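As a starting point, one isolated chain is supplied in structure tokens, in the form predicted on its own.
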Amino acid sequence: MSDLKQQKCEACSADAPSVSPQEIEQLKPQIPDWNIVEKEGQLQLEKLYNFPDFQTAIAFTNAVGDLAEAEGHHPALLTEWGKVTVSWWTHAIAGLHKNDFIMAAKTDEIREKIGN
């Protein structure tokens, strides 16, 4: 399976499929920090990453927020001092899809290049 962070989104229909329980097992192994959890019925993937202060938490928010604009993708995005909490989902499938997986490989890279 080729790497997550080198794919793009592709855009996605209501009646686009859901990611199988066989594809979230070659998923997963590529985003292993990334928490799977149903919310109001849906799964989604989440993760909170740390930050040493609110302005680095910012930045890291910004930068997902553009990545979001330039993939057409976007996540729920919870900013506190030093902290934030990133959730993919496909809101027109209402659970997973690819390219929150997609997504999810993309923020780490991120949280990669802000640094602390």
Given for the second form:
There are 2 protein chains.
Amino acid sequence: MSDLKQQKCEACSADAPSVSPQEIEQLKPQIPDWNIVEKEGQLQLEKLYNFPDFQTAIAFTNAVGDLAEAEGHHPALLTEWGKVTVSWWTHAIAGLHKNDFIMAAKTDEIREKIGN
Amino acid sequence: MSDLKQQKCEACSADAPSVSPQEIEQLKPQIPDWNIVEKEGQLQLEKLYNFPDFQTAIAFTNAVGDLAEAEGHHPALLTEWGKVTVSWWTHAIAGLHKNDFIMAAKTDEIREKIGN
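How about the form predicted together with another copy of the chain, since we already have the form predicted on its own?
And the full complex, kicking off with our chain again.
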């Protein structure tokens, strides 16, 4: 199976397929630290990232925001002092698409680049 | 009563006074669109701001982040496509300090400057 980080988001419409339980089983090991949570009846990928201060946290928020704009797929980013909680899901299908796993993997990659 | 927007945050410690119900009654009319919500047993000031796109939303997040750094008091900023939810409260006292009302008023001022 190809590396999620190397893939691009594909355009997503309301009739796009949600990931199946089998696909989740395949994809989840590539983003081991992400949690699959249910919010308002929708599955989401969620991860809390820690940082040494506010400035590094908001720099990370901006870097993930740049990725979101580039891929045309946008997360929820909760920025606080020393932490950012990132949530990915696909609004059009009210759940998880493969795109969300791709974005989660790329978010991990951004975190690695920032260091600390 | 002096304008909240003109005031600066004062240093806050665990023994700083929370706002009293009487003070809330005085201060709240200066930030009429903010909600007082209880989260995990703590009172917070919360407001949802809408924007025409993701870029304007994250620009607002950054502007509020700059204010937070300047005043040494930090909010929770939930950035999504076209909206930012801002929450102010005082961690040290696990509730609301006058500082939070000052920051809420200044957040409204930032929103006005961005336009749209």
